[in-house]
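As structure tokens, one chain now follows by itself in the form predicted alone.
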Amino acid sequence: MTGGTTGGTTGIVRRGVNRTMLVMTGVCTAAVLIPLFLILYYVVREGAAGLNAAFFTRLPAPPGASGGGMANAVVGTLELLGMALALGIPLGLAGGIYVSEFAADRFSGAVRFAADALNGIPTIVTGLFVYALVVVPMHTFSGLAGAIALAIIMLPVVLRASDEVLRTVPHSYREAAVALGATRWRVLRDVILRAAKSGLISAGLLGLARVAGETAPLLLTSLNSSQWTTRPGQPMASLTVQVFDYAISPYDDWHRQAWAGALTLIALIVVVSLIARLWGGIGDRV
């Protein structure tokens, strides 16, 4: 009788602890999501009023004048991200392949540790490094310097994500290919990379989403421009820097456009993140 009472009491205590932990988990989740939704709501509310055709087609208006847009910053952002992808993705994927497929090598652990350390460095420090390495010798700010800074920030994200993706490929795939006489390079090219293709694309997109909203490194590298700029060797406009400049200005119309630019950036990051997740989900089902 005593054992039954003790067991019943223990069950009640466990159920109580379970309910308490579920409530605490819900409270913590709400504490994270509520500020996020409030930020998104405020940005959408303020930024929607500034979005129009002129915002995407016109150059910035002179200081104090109303109207104009951020067409040069939109194009500059796409150029910077495109150059950063061209520089960062190949290096990140190569590093991910190395630390995953050559894990027995004595340098693979050092590469993984370096990637983790680089991922934790403040981005403004990366911008300062590129400023000293590229901007000072070239004697000018440039879109190329901004792209290099973004590529360095993107590199550890792509490396670690691609490493995790490649580790999910079953080891039996490698053994079967080797048993059929394939060389290590053929196994990597025709079996492993094909099996992990969707995940590797998602890794690249995650790296893109990571750097799309960076401001500090671009202030020290690509700076900004109020004109159309397509040459990598010249200062280049970007949405992040343009939003920063407009937000600290004393002009109400520039504040309106800053909110519109912030909304455009958030939309870009959300779309890229969703594509990465959907692409990864499709790859898992296939």
Given for the second form:
Amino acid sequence: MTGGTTGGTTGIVRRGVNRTMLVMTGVCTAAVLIPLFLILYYVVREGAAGLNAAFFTRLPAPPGASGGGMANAVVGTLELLGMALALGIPLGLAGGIYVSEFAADRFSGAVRFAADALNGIPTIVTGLFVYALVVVPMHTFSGLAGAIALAIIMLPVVLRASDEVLRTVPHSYREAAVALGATRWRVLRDVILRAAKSGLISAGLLGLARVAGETAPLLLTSLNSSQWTTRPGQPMASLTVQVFDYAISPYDDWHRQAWAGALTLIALIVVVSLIARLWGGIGDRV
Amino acid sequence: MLGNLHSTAAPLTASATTSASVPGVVETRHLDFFYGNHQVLFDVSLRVVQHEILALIGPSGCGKSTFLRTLNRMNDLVPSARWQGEVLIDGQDIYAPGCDVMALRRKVGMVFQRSNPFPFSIEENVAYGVKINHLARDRQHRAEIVERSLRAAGLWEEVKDRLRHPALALSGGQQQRLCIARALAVEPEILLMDEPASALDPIATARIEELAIELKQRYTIVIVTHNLQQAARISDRTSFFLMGKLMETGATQTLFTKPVRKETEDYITGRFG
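What's the form predicted together with its partner chain like, now that we've got the form predicted alone?
Let us now look at the entire complex, which starts with that chain.
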């Protein structure tokens, strides 16, 4: 017998299966979240001990000496990410717009494939590439080279994400605007980009998140610095490389600071994401 | 039931005489239309007269929507679209090289099957065409145009206190009237309606139909509809399309009661389609 809504063996089995699947999906969700919270918990626990005013205001102490901070690395990371965003977001966004709005199907398929391939390249290879292309000719490691490496890593993520977001804008919006006499450019600017605004901000954040924790490409490009080197043409300190250097050092104080650096990096990304989300959300409410 | 029976003109089908440039007149001459190698329209010659409602009827896939979209060149958005023949609006061939397509679309407004307001406020929706075409002198003038258009679309009383609310919060029927207001705001001469009520309930449909009859005083309307009763209720003349060919055009009452062609009779009596 089929179709009974209550009673009967079929109903019991069906409800049993339903409940089991529900529990299983719940368990899997928890399994995904547990590592995240464990990492956060551990980083906060270990990192909080190393956080103090000196950490944010002082330069690194000489090897072996205790004290000092990562002020230059905090500023360096912000500067590297800022430059990388300035390079990577316009290019990635423009590429995404072109691929979703203007390119012929075959060409956009090829670009999407190429972007996915670029996204799969190990970041250390990107670092090597920029080393050969920028560091060697300039005869110096530099923040600029680091930013270029990060921008290259970010590019395919931003391109693909913005492409996907733009393709979700209903075709009917385009038709409506065109039927009112809007040019292609106006349709894009007034309607499509506006309708996709919060999604595009997410695309940018995805790009930022992709590169914010990168260490390998920076080792070969911006290197590190124990000084206040804020000009793009100089080697530049960054939280990730500093954490790496300190974590493999033999000093307990540096280990503590490495945890504090990791915590700072995470906090930085959270704050930037929140700001961008809030900014993106304002447009939605009209 | 068959309202608006006054047929504005005698049979106006394939006569290819060049009319004087009368505003609001649409004329196609031997129009063929293709998507890639697939021909959708065959030798369609049709005239629309000023301030009439012409209904386009026919089974799904008969080319009536494609025909409608040739009149404001919306088919240009489809990359594989090709055409032969002429489409004259106010005596000018809109497919001739050098035709200002943006100006054409301002003159020939369109309302779509599914209401498609932008995800902006009500006010911004109506004002969008005004903005891009620089039709308002200042804010006040813009507000006047918004009000006038919303009134013309019979929506003003319902939304006047919430012009800044999101358009997508309106009901389906209200959204469609908003889209009509948006089309009217740029002061077109001709209004193309592509099954404007097919997604609406009977009450909302009735409002759209009343609106179409009102708007006829100022605009020339070409409406595609699947609903034969709707065609009978609101249109002055009706054209019947079948498999990409224009079978017959005539005064609506005549076409529905004494169709010339067998195919038309079969369709309106429900024998196919």
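Keep in mind it's a predicted model, so treat the numbers as computed, not measured. Positions refer to the first chain, counted from 1. Rigid core here is just the name for the largest C-alpha set that superposes within 1.5 Å across the two forms.
Shown in the overlay between the two forms, fitted on the rigid core, is a CA shift at V125 smaller than 2 Å. Residue displacement note: A103 has its CA displaced by at least 2 Å between the two forms (rigid core superposed).
Core-aligned Cα shift between the two forms at G16: this is 5.4 Å.
Core-aligned Cα shift between the two forms at V270: this is 3.7 Å.
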